[in-house]
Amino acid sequence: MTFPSLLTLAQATSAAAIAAQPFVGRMDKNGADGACVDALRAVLGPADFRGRVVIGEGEKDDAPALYNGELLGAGQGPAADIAVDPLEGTTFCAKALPNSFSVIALAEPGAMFEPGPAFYMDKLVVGPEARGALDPDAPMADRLDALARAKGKDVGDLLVYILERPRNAQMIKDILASGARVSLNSGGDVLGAMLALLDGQDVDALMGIGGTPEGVISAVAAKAMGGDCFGRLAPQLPEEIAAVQAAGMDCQTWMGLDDLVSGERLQFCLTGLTDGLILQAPLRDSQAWMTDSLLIEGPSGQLHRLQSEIPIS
């Protein structure tokens, strides 16, 4: 059985990228956010599939959840885990910068980790040419050599997309002291995976810690097209911690691709909430809404732009 047509979950993130647009430029994360679940919920809710939400949003930010474990869809048809993020770069909605969107990918039940108290994971995502080149483990220079190998470039010519956090500074220093370029950013991990995933794009990879929820929706897109997507746990809250040790969660070891989401049948939605390096922010005339999404179906890697008109009601 299909999972839900792409059209429903574009549909679904042009909804909440329409219904966030009151609070771009307002300072109010937790009231956009709100706006884009409440409109998720109103899409998904009555769709005909059996959704699971694998990978939620709230917890971690004290903001308006899809909470893990919610079941979506109006309980008949095929069955699907759900990973979503209603808002992806919450502040740069809240400040009007670019680059926010909002994301939901679909796997078949039971294949997507299942992060629990983990919040906080070390990534590393590549695009195609790169699959299977890169060793997680081994010191920065040699991943990089690697990569460069790969994409058929001087290591002196790789841009690493990497988060611009304390927890990352070393890592930083290793990329540039081996040669490579850093584009720092105060947010944005999706963003950074699907810019090393895409063609024709200055990101060669995603590097660093950030939020282990991105970790997973960036594994089913990389999984989709072709790329590759490594994960490790790397907690970083005295509480996220304790609870991930309680739950005796490996921290040491990576992820590969098939561990952050196995099988094959994926789909993946994205669509523009603010103007950005990838799609651009719904459009209003007097009668109607355009919105900007790119929608992505595995394992065949299709990539299809849509340009959705949407009646004002």
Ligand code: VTB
The other form holds:
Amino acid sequence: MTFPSLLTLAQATSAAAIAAQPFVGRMDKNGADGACVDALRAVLGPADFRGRVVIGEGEKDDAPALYNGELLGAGQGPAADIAVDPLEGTTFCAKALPNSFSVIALAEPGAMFEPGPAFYMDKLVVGPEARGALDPDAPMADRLDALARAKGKDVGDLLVYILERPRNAQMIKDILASGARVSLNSGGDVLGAMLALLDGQDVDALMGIGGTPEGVISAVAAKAMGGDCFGRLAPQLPEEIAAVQAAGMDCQTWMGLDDLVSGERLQFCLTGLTDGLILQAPLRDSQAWMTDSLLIEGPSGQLHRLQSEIPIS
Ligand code: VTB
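Requested next: the structure of the form predicted in complex with the ligand (the form predicted on its own having been shown above).
Below is the entire complex, every chain and molecule, led by the chain shown above.
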């Protein structure tokens, strides 16, 4: 199987993070996203591997680059599945807020769940201590009890990261009614998943309805790091609901880790685009950019923190 080196992935997400810098705080989401896509693709296109974009910028007709199904890499051999979000947290970047980054995840060919027209997904992500301990169908109070037990905490000390959206309002009430706390966020589901998965962070779980692509990306991180991740399609937009129904997709059953990403071999790479809780924005001096990346390999769960110096050409 042809996977790139982790350093190649870091080069790609670093290139995206650097390319976005002129757009930070300019309220130009599309400009920033386009710059990230071009920069990331310029690194991965000629790289020595062969991969198929499963989660990208959307269907081919809408996305000229990194479209779903696009083959990337100049190498030979079987394709790896690629999930990529060259700019996760477009609004954070547009508003010069913390916690935007560039992310790419790789798995074995055919391993990743393909969301098709399903844009929204209900999610539950927890760290390694709680792997196998939670039933996503259980009432919220029972889920939080199980999580508290697994983490050796009181329910009252748990902190759940969730997007502040009307669609999550009932869940937010249920979490609070169970006695746990909420971290209410304007965006950043992948960040929430990472905070739940990484040791030493305050967040105990990511919950609620956010993007399906971010769910699959989070599932790769969860599997590589020995955590747990569940997802259940939860279409919200009228056209999305119709398309998901027409495709006969299941919106009742929770998918587990192996449904979202099967296989064992995994690669995951995040590079900071604006300063944030887990990564810093690229820093520039007269000669070079310095980027800050987190690399994770599965199944070992080996983490690497990488600072890359990239000469300014
Ligand atoms: C979700 C979430 C992402 O954007 O897709 C969100 O998963 C968009 O949700 O992490 P809305 O359509 O309700 O705005 C992110 O938060 C990206 O920042």
